[in-house]
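Here's a solo chain for you in C-alpha cells, the form predicted on its own.
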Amino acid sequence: MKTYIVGNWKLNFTVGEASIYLHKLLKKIPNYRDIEVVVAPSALALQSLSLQIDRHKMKLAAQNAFYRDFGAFTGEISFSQLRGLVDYAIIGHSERRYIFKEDDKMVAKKVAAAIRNKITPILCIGETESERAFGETSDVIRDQLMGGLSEIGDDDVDKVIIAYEPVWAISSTKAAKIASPDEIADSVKIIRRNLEEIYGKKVASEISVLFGGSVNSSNAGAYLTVPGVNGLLIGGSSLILSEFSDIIEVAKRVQA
C-alpha cells in the first residue's frame, strides 16, 4: 500500500511563489515508487503548476471545488473544470466545515462529484476539542464519515482516501494540542470499524487513512508508524521546503 504525503498550502503563496517553491521541491526529492507526494496549492496556481509538475515525482490536489459540473454559480470552480489538472481533491476540511459552514450533505455531494470526474477525494473528518471533551469523538467520526460517503455507491467507496484531522490538533487553531499516537490509533480503529460494518472487512482494510494535525519532521515518523495510518496531510510544515522534504524522507525510512 502506498504512503501518501499531502501538503495543503491553504491560502499561501502567490502564483509566482508557488512556481518557485515547486521548482525547488522537484529538484530536492527523488522519484519514490511507493510514496505518493501530493501538493494542494490555491486554485489560482493549479493551471500553471500542472504544466510545470513532474507527475512521476508528485501529483496536484485541489483544496476545494463545487459539486455541480457547470451552471450559474458565480465564483465557483467545478470538479469537471479540474479534471486533467489534478489527481486529488481535499474535501470536508475542518476550515471548510467550520468557517464556510459546509455540512455533511454538501461534503457528500463534493465527494460524489470528484469521483464522477475521475478525481480522488481526500475526505477530511475529525472532532473539535469540546466534542472530544464530551466523549463525542466516536459519534462525530461516524457521522462525518458515513455522511461524506452517503452519495456514492458501494463500488466507489474504495476510491476515497480518508484523512483524520482532529480540529483540536490543527496548528492553525488557537491553543492547538499535539495528538498522541495512541489517540490517533483509537480514532483510526473507529474509522475502520465503521467502514467494516457498512462496507465489509476488505474495504475497511484496503482504504487509505491519513492523519493530519500539527505534523512536522520531528513527529512524522511516530505518526506514520501508528497502526492503520497510511500517510499524512500536512499544513504549515508543507510551506517550508526543508521541513516538507524531510517529512518525505522520514516516510521513505519508515517504509523501508
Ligand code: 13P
Second form
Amino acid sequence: MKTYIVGNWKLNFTVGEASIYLHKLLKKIPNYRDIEVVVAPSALALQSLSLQIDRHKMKLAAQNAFYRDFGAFTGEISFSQLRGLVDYAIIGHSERRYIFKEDDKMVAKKVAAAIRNKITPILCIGETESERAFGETSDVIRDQLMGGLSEIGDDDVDKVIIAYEPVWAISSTKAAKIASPDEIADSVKIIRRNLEEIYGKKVASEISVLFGGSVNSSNAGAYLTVPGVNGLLIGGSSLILSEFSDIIEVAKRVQA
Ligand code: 13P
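What would you give as the form predicted together with ligand 13P, now that the form predicted on its own is on the page?
Below, the chain from earlier opens the complete complex, with every other chain and molecule after it.
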C-alpha cells in the first residue's frame, strides 16, 4: 500500500512563493513510487502549479471546493473546474467545519462531487477537545465518517481517503496537545471497525487512513508506524521545505 504524505498549505504563500517552494521541493525529493507526495496550495495557485508540477514526483490537491458543478454560486469554485488540475481534494477539514460552518450534509455532497469529477476526496474527521473529554470521540468519528460517505454508492467508498485529525492536536488550535500513537491507534481502529460494519472487511482494510495534527519530522516516524495509519496530513511543517522533505525521507525509511 502507498504511503501518503500530504501538505496542507492552508491560507499561506502567494502564488509566487508557492511556485518557488514547489520548484525547490521538486529538486530536493527523489521519485519514490510507493510514496504519494501531495501538496494543497491556495486555489489561486493551482492553475500555474499544475503546469509546473512533475506528476511522477508529486500531485496537487484542492483545499476545498463547492459541490455544484456550475451555476449562481458567487465566489465558489467547483470540482468540475478543478478536474484535470488536481488529483485530490481535502474535504471537511475542521477549519471548514468550525470556521465556515460546514456540516456533514455539505461535506457528503462535496465528497460525491469530487468522485463524480474523478478527484480523490481526502475526507477529514476528528473530535474536538471537549468532545473527547465528554467521552464522545467514537460517536463523533462514526457520525462524521458515515455522514461524509452518505452521498456516494458503496462501490465508490474505496475511492475515498480518510484523514483522522483530532482538532485538539492541530498546531493552530489554542493550547494544542500532541496526540499519542496509542490515542491515534484507538481512533483508527474505530474508523476501520465502522467501515467494516457498513461496507465489509475488504473495503475497511483497503481504505487509506491518514493522521494529521502537529506532525513534524521528529514524530512522523512514530505516527507512520501506528497500525492502520497509511500516511500523514501535515499543516505547519509542510510550509518548511526541509521539514516536509525530511518527513518524506522518514516515510521512505519506515516503508523499507
Ligand atoms: P498542523 O500540522 O499544523 O497541526 O495542521 C494539521 C492540519 O490541519 C492539516 O490539515
